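The chain below stands alone and is given as structure tokens, in the form predicted alone.
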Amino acid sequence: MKNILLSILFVGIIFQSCNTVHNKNEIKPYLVVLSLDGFRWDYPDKANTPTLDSLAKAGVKAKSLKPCFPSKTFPNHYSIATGLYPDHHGLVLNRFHATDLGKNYSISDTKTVTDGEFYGGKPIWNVAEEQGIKTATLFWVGASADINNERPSHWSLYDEELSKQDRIDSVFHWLSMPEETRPHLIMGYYHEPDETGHNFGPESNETLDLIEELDSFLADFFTQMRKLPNYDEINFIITSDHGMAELSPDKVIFLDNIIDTADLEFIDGGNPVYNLKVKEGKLEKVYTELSEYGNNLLVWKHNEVTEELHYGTNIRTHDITIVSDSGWSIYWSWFNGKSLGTHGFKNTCKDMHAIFYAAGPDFKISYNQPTFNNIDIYPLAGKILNLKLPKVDGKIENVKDMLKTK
């Protein structure tokens, strides 16, 4: 009942001032982007999500948001931040060996996550800072790294234990700061429902219960934001990096039953997508063995990945890229994988698609946006904030219709 009442208020009052459009000479625009990791595009159709439903009525809802390949967390959050495919910004997987640097990168290693050498492209927060706009991030991929000697004005090292209320309070605090220090771009990250989707599967009661819990979190978030005197000047985006696919214990590919591990120098990635570095003279042997496996396993040599995936040309993708069909797992025979859901599959698989909702003074009301690529969020943010952007893979043409005419 609490959520329903909040939603009615949300639709009827929250964005009542959004019928006007920013005049950039009068108002310096605001944009707050929140990402809920692994929030599949159709979860709101399966659970009770009154806050998201009301957000769609007050602003924009996309049919779905298409991630980049591989549909993993770090590559896609950084693609949103840079407007570039992973092949072009360098975070090609969650874990990889950067042969160009002679160093390993891992999402669980703070030393590498904060090492700016791994990150290509120009994150939106750096572009904004250079053009006089203060920014703040809460655990967004890349924001804790010194990239080209630049960082957001406000950032912090990842702390999964930070409570939901503390996250809300952080955003409220930043937006309450004096104008000269107040960030006008804020980007925040939360690790659910990804963790629950992995552990219990995307169709489980546990995951759907968690979706409803997150919707309540968003209700609390907007209740707090409404207390800001400049609330009606703020644009909000609620999105995610990827979706989640159901796994079956009967659909498993064991790599060591196909190839000889002695032929590999190393293997990067994790179920269901990997990049292989093959020992000298073994490329054709390994490639042939993998290719002849047959159904449910896709295999490409470096520079030969299908064009639609925009992947496999970066030196960090090594010699061979493999990915299984959706719902299939790739493990070693000695690894006892117990995950009931995962992601990383081709982005043409609809289960990999994520959510996108937006509302605020620059967004149309009750607008249904067709599916678009997550790299298009970068030019969209640039348009809202009146930024001059570098050339990227994302295209404003794909998303401009969700904005009011300035």
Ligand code: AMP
Second form
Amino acid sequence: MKNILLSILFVGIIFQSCNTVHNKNEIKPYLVVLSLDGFRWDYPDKANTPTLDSLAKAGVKAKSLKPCFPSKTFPNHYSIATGLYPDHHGLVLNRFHATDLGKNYSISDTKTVTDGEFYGGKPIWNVAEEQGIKTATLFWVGASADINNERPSHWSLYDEELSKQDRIDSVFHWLSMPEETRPHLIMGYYHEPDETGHNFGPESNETLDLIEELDSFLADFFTQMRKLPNYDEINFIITSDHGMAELSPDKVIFLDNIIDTADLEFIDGGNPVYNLKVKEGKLEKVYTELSEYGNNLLVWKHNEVTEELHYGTNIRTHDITIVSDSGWSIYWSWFNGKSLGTHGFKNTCKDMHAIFYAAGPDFKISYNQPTFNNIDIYPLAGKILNLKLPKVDGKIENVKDMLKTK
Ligand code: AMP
Ligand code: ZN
Ligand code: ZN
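Form predicted alone done, so how does the form predicted together with the ligand look?
Next comes the full complex, and the chain you just saw is listed first.
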């Protein structure tokens, strides 16, 4: 208990000076965005998170952050980076066949992850660089790709093994660089608590212990940042790409019990969301078989996906999109996954929602932000950095109230 009180006090001190409104002509603003993969919106209610609680007091806490459909890692990190729905930026799943390019994309294939041809839209780091603001990224989806011959000033190939301390040191190093080369937009990524959520389930002690571990990582991060002479000028966003739903071994749909795999050209995706390319002349047959299956399986033809999901119009989503109801798995009978948690479900399912916290000179203090879409982070970042942005799906109107006068 004493430790908890001390850390609340300590983090309180860390944030006490985030109170100054700057004159935008005097100071070139800073924004640091950190994403902790799969950090469900309600984890802080279930675990002890003094650092996040202090952030909420010092700045903004959203009720929840609504991901885009499908609530998978790559589509959503790139939606945050571009302000576009996955249907519009082209990373329609973590793994897919890009019919337009005649190439396959996979998150585990460095060659494709770094191939700019797959990436639509204009990531915020490229917008910033074009407008004279240096940027740095630590493993954000898309940042290792050359997109329209542009890249962040600082980027590196994905390295999950990089220690937490090294990540903190990288951000500190960047923010300590001479002003001519110093990045004013930094975007960093860490793969937890997603991995533990998959392995043990979102309600497990293992996941909740990890949430507390990540909260102390954030305390270490802010302790280090506090040492920067320009700390008071820096805006911070701590967020995530999606949540996590508990799976049950009794709730499994085996695709090969419903359709004949010989009717498929190929299938993209992973539990619980897939896009099917159907063999010529088989569309109605496969669609009918899937539609007649029952309530826990949602099925749409290309261009017919329910409007609220903003999905299924990109050529890379193929002929049919399927997703199960939250908590249900879709596998093949010869491959029955063992995960206790997953994501990818409709973004209207609350378990798919993520966290959003923000603090710094441009954010209001102790402000409760209603649930908003992660594509709105792009215009928010643009506003903070005084950037002229291309037209995107995200809307500043949804998020501007969390800012002081800008
Ligand atoms: P998923 O839970 O399947 O949606 O994806 C999460 C996984 O994506 C993590 O475990 C990471 O290993 C991986 N990942 C995240 N960012 C990157 C990246 N920039 N490059 C390669 N893999 C990544
Ligand atoms: Zn993720
Ligand atoms: Zn995941």
